[in-house]
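Only one chain is included here, represented as structure tokens and corresponding to the form predicted on its own.
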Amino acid sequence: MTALTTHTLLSRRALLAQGGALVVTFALTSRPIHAQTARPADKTVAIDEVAGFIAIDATGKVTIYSGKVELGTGATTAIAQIAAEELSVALDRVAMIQGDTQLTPNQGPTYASLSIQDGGMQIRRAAATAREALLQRAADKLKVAKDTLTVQDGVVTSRAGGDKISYVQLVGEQQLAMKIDPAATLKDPKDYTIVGTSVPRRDIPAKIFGTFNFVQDHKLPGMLHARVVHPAGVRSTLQSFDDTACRKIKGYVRAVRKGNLLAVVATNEWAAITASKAIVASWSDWAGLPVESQLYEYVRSSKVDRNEVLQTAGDTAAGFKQGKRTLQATYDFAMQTHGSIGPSCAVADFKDGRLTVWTPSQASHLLQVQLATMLSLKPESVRCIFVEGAGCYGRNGADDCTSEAAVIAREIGKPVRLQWMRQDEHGWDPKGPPVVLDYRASIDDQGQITAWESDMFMPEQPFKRSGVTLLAAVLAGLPKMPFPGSATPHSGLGIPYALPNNKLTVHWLLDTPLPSAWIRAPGNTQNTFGNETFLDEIAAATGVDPFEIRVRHLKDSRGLEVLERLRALAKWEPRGSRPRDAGAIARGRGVTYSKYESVRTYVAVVADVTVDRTTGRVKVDRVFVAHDCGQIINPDGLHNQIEGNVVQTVSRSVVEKVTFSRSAVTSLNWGSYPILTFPNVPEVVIDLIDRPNEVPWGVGEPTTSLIPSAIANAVYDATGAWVRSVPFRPAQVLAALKLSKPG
């Protein structure tokens, strides 16, 4: 089974008279969605109903409709294990469909780690609420207890007399049109047969193959082909544009125009691709980056929104007055791409003044009211249709691909496809923001820590889980949707550790030098680099094993479990047990520890690196994970997740940083913005911590924000040196490595 489905609509009655089913049945197909479709009557996407998320057909099919996505994480793999398992019916049975605005619930973007923390677990809950249901409607045909029925592959048994009624003929005439019950009895862990396995991934075999249909193949009658000419400078506006060059090529339909909005139109992808490169456009002179050698200074200087205390204890004056020696270190992290291995894709459609969009993006319902806010329509008048692309970790070019697909569509009165360029998902998608963090702390005789004071300088809106501008309504000039204010776990920025004065300042900036989104772990991939490198700082120079400092100040028994975990996982041995290598070639170790935002997921890494002293080179050649998100719902994904974790960010710590003129983004190929290669992947080793009776927490990033610090410090353990600005390429590790020697 494909993620990608086709509608079949049936009506109520037809549906009943073919044995009963809850809402509405679905066809499977690896086709993509190829017509615009009604949404059928009685299909509620209410988040409180059952019947928004469950649907049983007259064959005993279930369908879940989730507004989670997948985006290449495997998450609705393991939420179709969650819904197989709470209604008891076999795994082959349940089908998914996802992110379709009219007929999945709003389960807000696949975003932070919380598709089976939050969106698996809306829907074991309405799972769970069926089942007790269709139970308790089982009792009173049997004639029964309910307490003596049990259900297997959707045949519920009487343990009495033996009798069995299946959930289709329980369903009959009756839906489950009734709220989600928060209070309904779940599975009991120690009866999983579903949770807890490692149920291959759905959607691989037909990527492994090339069937699988992705947004770039999908298809409409009479469709044309599109190609935005984006501005030559960031701000700048078009003054002209002369397409006779383009009329020349077969194919070619039109030039688009809605203000800085510049597009091509041709009957096929080839003919819009030439017509790109053809046409002339003239744009003003726009220089309004900062210099990029002066980025963290321009960081600094920014304006400030606000300052924000967002954790403190104790009395950090007196705690700096008590201590003997201070240490300051400053950190930086760079501007990075998203860096989708394939460049954005929508497909739009505006007839009879509604609008419907195939989209990628991980947000298809705050997406349906920011179209709707900027072609001035009512929400219920847009349709988004999640079909898988590029994997995006975080608010990729997605989003704005297809905004700009609508407003062509819009022009044209024409169903047409948008495929974006490599050097518009590079030039164009928003970044993850620079930011800057200063920390100092004070140490007493016995190498205790009495202050620990820290600021952060960086802009808030990327951290913020209510959206970003759409870029077409920024080019054409049309209404753009405001946010609201943010609903990020701001705390979840401070330490772990119990000290006994420290304090976290962050210095919210009212913008950024290009425009920004959240990338994989937004902000506390930041600032744990900061916190963990600086507590290495710390204990380098109070002479404490780095595992030591952390022990000696964490107080969480399941975070003390994972370090230790770790630390027999690692096989550690304490920092200063061998010498450094004297050579050209060194190697290091480094270890970090995190709990995500404070809340949730434990996780601590340990990095073996080598460091190429003449070079400045930086190879990683293993990361050690321990890693407790509490119930695991299938082992192998998560395990893929880690890994995957481990390797995108290993290529963000050693690799990657936007380049720009004054004028717009330089690093446009892969040659100018590389990425990590297969010989320089790590092996990745992990020890899961499995607590099935505890709720399961995210595990999309987690790991994601110890890689930096745990690659500094063993940069550290190598040769001395401290390097404090990501990524860690060869010129600032010579420059590490340069002020570290002595004199």
Second form
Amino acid sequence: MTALTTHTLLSRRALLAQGGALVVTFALTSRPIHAQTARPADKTVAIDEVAGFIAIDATGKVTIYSGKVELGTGATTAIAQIAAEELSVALDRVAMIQGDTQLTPNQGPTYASLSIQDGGMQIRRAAATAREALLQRAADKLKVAKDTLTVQDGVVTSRAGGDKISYVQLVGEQQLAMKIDPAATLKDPKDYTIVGTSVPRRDIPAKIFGTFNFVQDHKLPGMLHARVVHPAGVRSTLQSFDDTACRKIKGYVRAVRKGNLLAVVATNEWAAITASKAIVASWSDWAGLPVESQLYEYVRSSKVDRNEVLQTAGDTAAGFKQGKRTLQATYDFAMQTHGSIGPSCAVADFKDGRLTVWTPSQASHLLQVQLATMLSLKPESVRCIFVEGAGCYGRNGADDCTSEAAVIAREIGKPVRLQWMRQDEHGWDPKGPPVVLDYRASIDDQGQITAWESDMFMPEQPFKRSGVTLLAAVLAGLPKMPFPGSATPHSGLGIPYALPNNKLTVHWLLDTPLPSAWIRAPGNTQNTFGNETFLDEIAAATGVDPFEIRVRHLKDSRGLEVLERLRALAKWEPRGSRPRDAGAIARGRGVTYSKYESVRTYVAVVADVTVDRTTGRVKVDRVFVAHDCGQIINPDGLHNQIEGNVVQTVSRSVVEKVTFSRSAVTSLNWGSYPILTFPNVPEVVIDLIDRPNEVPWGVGEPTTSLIPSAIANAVYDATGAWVRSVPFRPAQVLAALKLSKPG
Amino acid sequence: MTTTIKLTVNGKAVVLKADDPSMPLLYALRDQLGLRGMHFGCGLAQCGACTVHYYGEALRSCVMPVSAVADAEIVTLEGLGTAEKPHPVQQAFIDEQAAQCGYCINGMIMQAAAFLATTKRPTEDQVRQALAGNLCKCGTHVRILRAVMRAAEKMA
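For comparison with the form predicted on its own, please write out the form predicted in complex with the partner chain.
Next comes the full complex, and the chain you just saw is listed first.
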């Protein structure tokens, strides 16, 4: 690229830039851009520019720059399908670059089931804009009307026959310097050949043959290895340390201390691990955590920042007067860990006042600003490059580990790889916080629900604040990026049913015992657990079949279709048509339904369980899912996601729970924080409803939100006992069985 | 003092070095041989992400001292099969698209391959028991079971 063309283009873009729009230099690339070599000036990352997302090189290779990243969900394969489809190029021409602050537009963190719904649709519009512009260029060159042209695998042909011209020829030196047209004509779904098909995932073969580059495998020349020594108590301070013993370890380089952040650095990984065990650190006593057995009382008595009514209909006070009997129940949901199988890992390099991190973070762009704040750098002096890590189900330890690697790299002036040990991951990833829910309903003589009120006690962090403070900033006492509470109501909670008098009040708590963050379907999982279990309690109290009570109160045709498809899939028979098992082993089934966040993906679930009345053990045998997320991009990928939602959340529902002392987390490995294992994994049966002409909605979380209530309702069906506290471990189930009336 | 350990890895004679003879095999394979099929998961033999074959049997390399594998025959995921010549279990995992994040998959494949080498035509319950000590947090279990049953058919 010559200076002249750069200057000319800049001037043109400067002219186009109205109203303070960001002007970024732009590549006239006829060569492929490689993530490792491209310079900032080479490429726009503007989110409203086609070239922010798409480049086509001289060989016809299409590069898609995606701000959304692969967290093991298959989203990047699906996004490649969307781009290839809309551009009308073969899928194998499309390469993906993900989550690199220097190369990809900021599409927001990869969370909230928005990778396809938001991120994919931005890329679809960029691709449609590009295709239309290239067709126009072809029409001009071939001197034919644009609507006589068709395109197949990047070659434009006139329907009248005759001339052909390729994207490569059309792109030429002009590349794709244009604004994304939000109203660009999209391909008619009936013409789709790539979207809607079960394309195999692109990352899987390398993961099967051991050639994949996880961040844990990432290496830089001259890279050192670090391990951190986390405090003995959550807020203990480091009084002193002694690394005399470490100096006998071959390969040991030095200790790094910054406030309460203590790390050891070595030339090889095992030396770093050995040194982290050999170093002697003295921590202050700290015992500020609540008593574990009183966790929910602690939650309920925590200081409330504000109360917020998130859903309301009619007049509940009047509704309670109309009713003849009142039902009440309280539910609680345990504190849980993300528990990635691979502990967090990051590689950091600090050179000439600039930081580069290779990170498995779900939020490269947010992390860039947080790291810059922490190290008092300008954001443009920090580059975050996403490299896949182990499964990420929310804001886990990835960003914290990256922040610690960044501090260590700055201290030692050499590239460094930091991997957490298992106890770091279980002990220091931000937790899904404990939540408590209260319900009251009033029922009239005809069994109608005249009033429904619910109260949720949950912390503002993480549900109402947009980020989680970096652990290194906390430990090292470095500047923290503030996350003010959002003034807008938290969206999406509440019931999907048309009840005449209904009110949901959320009590936003100022604090929660351990640093916390979002885990898959945050807030919704807890809320739906309470909603759907309490609805079944009403169904049982009024003698209505659980399917019927849902259908009766639903005024949404897509929701009703999902329920009817599920009824057929699970071969549901009205409750009471089979007598309850009398012996020690009791079988039952429960149904639940949700429209995710009240506005998108419809899911309904039936769980079949077996309860051992003697031991209190709950085994989930089978889970049926009917699912409508609108347009399906990749049916097999969607199956994989739904299966993952189900199995992971069965684990959360029946097993998972963080334990802690007054000082720190005590469930520090898979022995003390068990998860579901193969012998107890349920069969999963799925019915997908595809609506190609609708927009695609998120699938990463919706099914998760339904699993705890489906199991609780099945346990009631089996035994007549309500389990109201997640996880449904044997002791809890036995206590519930004792409370319940016989039969 | 640096110890040297001679052994066979993926069919090749190699020499590993250990300044600390208690260093687990995992680190020697990753850091000295540049292998990356097996990963550190827990360091406690609880999850299986680090599994390799030791004379054909599944072994947790995160707790096996490198000094204890002198003269041994070790096979890692890379040595089990390749894209050009996949092991039937690897092929079955691709056919079933049996991965989400994929971090645990090394252990699933190595454990299953060792199991199927000695157990022909297992029932699904036998496969579940064989993999009971391998953890996955993404919830890929139902696909992994399908993949192992598919491989079992091929290997029968």
